[in-house]
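Take a look at this one chain, the form predicted on its own, written out in structure tokens.
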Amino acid sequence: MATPVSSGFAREHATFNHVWAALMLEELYRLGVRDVVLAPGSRSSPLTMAASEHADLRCHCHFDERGLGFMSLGIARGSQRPVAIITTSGTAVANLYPAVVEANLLGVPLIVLSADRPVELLDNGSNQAIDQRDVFSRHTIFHHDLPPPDTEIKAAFLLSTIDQAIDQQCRTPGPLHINCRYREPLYPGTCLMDASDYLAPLGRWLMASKPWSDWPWGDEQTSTIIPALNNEWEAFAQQRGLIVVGSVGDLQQAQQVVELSKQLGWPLLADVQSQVRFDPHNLIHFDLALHDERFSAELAKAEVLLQFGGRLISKRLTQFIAQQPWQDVWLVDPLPQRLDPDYCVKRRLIASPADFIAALPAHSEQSPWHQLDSLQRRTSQLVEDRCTTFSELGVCHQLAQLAEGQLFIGNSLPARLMNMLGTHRQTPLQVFANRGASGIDGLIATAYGISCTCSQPTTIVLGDTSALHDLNSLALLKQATQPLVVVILNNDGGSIFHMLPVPKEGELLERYYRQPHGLGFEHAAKMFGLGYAAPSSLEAFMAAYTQALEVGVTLIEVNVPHQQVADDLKALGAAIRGEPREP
């Protein structure tokens, strides 16, 4: 353990390993880290003790490193701050890989502090020893392999290494990896060691609160420069335009996009990740309305496209965008990534929506050029008519209306259904999804991490296979301090494959794609101490969900036939296209 002094950094520590660990955690704190997530382990003991003894760091624990990585992802996304991850050596580190991949694609600032063996314990049969150098390959924005702590290596080296890593992370948001090699002893002995002489060259840092390096940090950094837009914008804005909103994390910034749409008189098509999907100004059911040739033809009158954020969920919308002969396409997103899968973008602006809109010249509000409202209302009425039964469509449609606080949407079918369905809302709803790699792993853990950053209820809606992938993370949910609801759409396997052009003959679809499992979640809820409900009607679901929003943690299992959602979507699409009902 470290012995604190009346003020400033402690001079006495359990071992010299602990000195280095404490220096690292203190510097990370000064650089903005407030949350540390830890898995159990022996080699990581110096880091674990340093984190637990830091008075201003919040520590979160999980026994499963795979879930731990996704919980960290959720905390970082919800808090909009970097989060440090501490693991022991070996496959514990490798289990973070899926979360690191997702963080890299979404630009989420994770800081992996992996404990490791010294080099003399590698390649000789030593226990729990693997080559951890650059284990995440090209999925981190910074990697450093630290030497074992040594009094001959200046403390300033360690602090400036941390500073360099965070500076890189500020410039290019994403995960970074610092591999920390420790020789024994890893645990405290009978007395503390005095590190005063070693720490003395740090001078004022020991009593200060600023990082070691005098570099620009966070908001002070001006790495994103928006070019002068006046001439280009005037020509762009005079044409018929369309605004599409993809993934935007900030509700206020997304609302500025809505106001820009009103001023320009351009239609707004907002993805469920946009934070304004349910805004009254958004063409709410555009994904389904694209089945209607009249709607598509009217939308196709747009000459230019202005898109905020990438990673659109709607395949019909992305196909529409790819097929249009645009005069010009601008894409605004703060991440320095291409985000242009169909290569339509002609001007890529690396900026937040707020910075981009603030740089635009003033312009008066224009009248809408389109006649889309009546066509959209026709589709909306058909959606309302088809979402009144107990089905995945009916449940997702109701969730979009009833959810409060935060909604985390699983990948595969739930993301697509929530993007299609719902109605306009007067109250805002913060929506999250892991749409970087769009994997089905770690979804429960990510949502739990997000819930840790909010004082409102959190709802998770995901499929049964996704829930099975992350079953261990149900253990986290009992720690929730606000109501948390897990809605599992159990259609017994990957029913999305009914809607994909996979081979349908023989047993191929069932055995190799859908893979039915025949499992339910009642006993899982009981095992992890969660409330449980399995409604059998839409009314019962609404009652169970409304009650679950009030208190505690509840798992609601929605059991539906595996073919139902494919049939329902097929029938809804046919109705929108004006095709006669099948007998």
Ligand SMILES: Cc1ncc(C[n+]2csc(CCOP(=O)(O)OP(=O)(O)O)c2C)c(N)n1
Given for the second form:
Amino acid sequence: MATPVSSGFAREHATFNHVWAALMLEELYRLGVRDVVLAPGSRSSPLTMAASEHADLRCHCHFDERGLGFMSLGIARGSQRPVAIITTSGTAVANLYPAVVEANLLGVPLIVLSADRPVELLDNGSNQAIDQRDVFSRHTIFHHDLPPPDTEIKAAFLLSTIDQAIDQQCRTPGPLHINCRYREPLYPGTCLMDASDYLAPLGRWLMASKPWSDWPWGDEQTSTIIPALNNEWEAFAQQRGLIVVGSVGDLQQAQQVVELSKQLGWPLLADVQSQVRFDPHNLIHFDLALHDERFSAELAKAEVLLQFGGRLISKRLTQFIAQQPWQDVWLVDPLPQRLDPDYCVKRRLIASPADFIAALPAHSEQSPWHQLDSLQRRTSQLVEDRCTTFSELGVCHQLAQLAEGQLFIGNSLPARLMNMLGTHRQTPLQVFANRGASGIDGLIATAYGISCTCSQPTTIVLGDTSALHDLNSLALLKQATQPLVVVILNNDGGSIFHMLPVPKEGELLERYYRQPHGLGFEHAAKMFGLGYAAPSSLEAFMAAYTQALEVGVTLIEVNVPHQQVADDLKALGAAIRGEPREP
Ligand SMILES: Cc1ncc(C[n+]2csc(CCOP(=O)(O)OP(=O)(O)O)c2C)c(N)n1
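Having seen the form predicted on its own, could you now give me the structure of the form predicted together with the ligand?
Now the complete complex, all chains and molecules, led by this one.
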């Protein structure tokens, strides 16, 4: 309901609340925001209307704020841009909590704009009013509680508050929260209000495209601290080293790490979140090969470790790193987090892989020191042999080869299986996972958000309990503009608990951990208008999956016995260790 002037910021708006909301969204746009996600609500009307009227903002909707938060996480990660979230007041805001927690751990720039009541309507029995001040506590990098829009408060205050918040987000990527209090009226009346006088002090801002105040933004990463590396690097690089790659979002940066590993002749152990796990240079089956004593012994000849990115999925690799008597350990990651669960790191470099590599002094190419490739080949052959059946192992092994575009990996066993299986690929595959807090919530919404940002197919592979957790986000999928495939590994409950030391006696494991439900997903697919397939052989899975990558949205349900995956992994580990087969 704002009337645009011939060019520049509109001077007439529905209410004064709408003036402030429009100023905020315009400033966020100038600071790089392109996507806004919204859930319905009354108190947030000024923000909703401002977002919907902004010509250059893409709006995405979901009725469930928990899924909305995860959807924004996916969009922000896929587009590598900040995403604004608009919710109404009350539990709507609280429903964003899991996604905010995950964004904080992964350093994803979300901007929560929560609508709220003015303070005089708090704690007096007013409807849908909770204390929203700093509701996300220590899980945001910035919090601001705005006063209700007021003509006595300069518009420049609002703009510079946003500029400061976004500057903070550039320095420490993560979610920020701006609580927006509105007095009524929240909706347009019969005529527009002219805000020309109020806006006039903004002068050139009204016609320009730059933010109000000039703060560092974009590539200018002031937190990048690379000390003079010359002497330290020479001493470090002369030793026998390993390169481990954890979570690295950017394929090109990860490829530079691969090149570095080739130049140094150091083995590369890249996690599935590294973007280069399927690179021909990676020791792709290192996780399983660590069962093999000869492989582990060879790896243990390493004296120094250079790690890029954290949050390794492989427990065996994490244990190896913890136990190895390293001469030195360097860890490179742009986020200022410790990322060192066993306190091995001696030098923590807060830098992107590309910035770190660019800062290194020249080094001559060295020949590889390791026998690991040939030792790993035995493990790879066993993986090939054991992944030929219709099972979670077989399906994940195939997915790693057949997937195109983007693959989102759910937590619990899918993350572990995709980190173990598969083969080298000629074409890169962009891989995402919510491994900050490793929740089984919001996975479908996150994958949908990621799919919104690219022109290629997206696949999500997840467990049945995880799928049930976010079932209502299936409602988002019919809006997908690119092929989207949801592969549900339905082992009737949380099969990961078979692999954990939960006491097996009595009903403990079944009733309190695994929680079998006996549910299938065919009717869910129907209800949400998705294609559906339930293959019963590996060949049928491959055919259904390949077809699903072509067009539309398809839910592929892989029904397997609950105990199978644990038995298969146990048998594979024993085979790699060279133990005789159980009769
Ligand atoms: C929000 C949340 N609640 C609980 C957990 C603990 N948890 C980890 S795995 C898991 C079971 C997951 O089951 P499913 O999705 O079916 O996968 P599977 O174990 O069969 O691979 C649970 C409950 C969690 N990680 N996140």
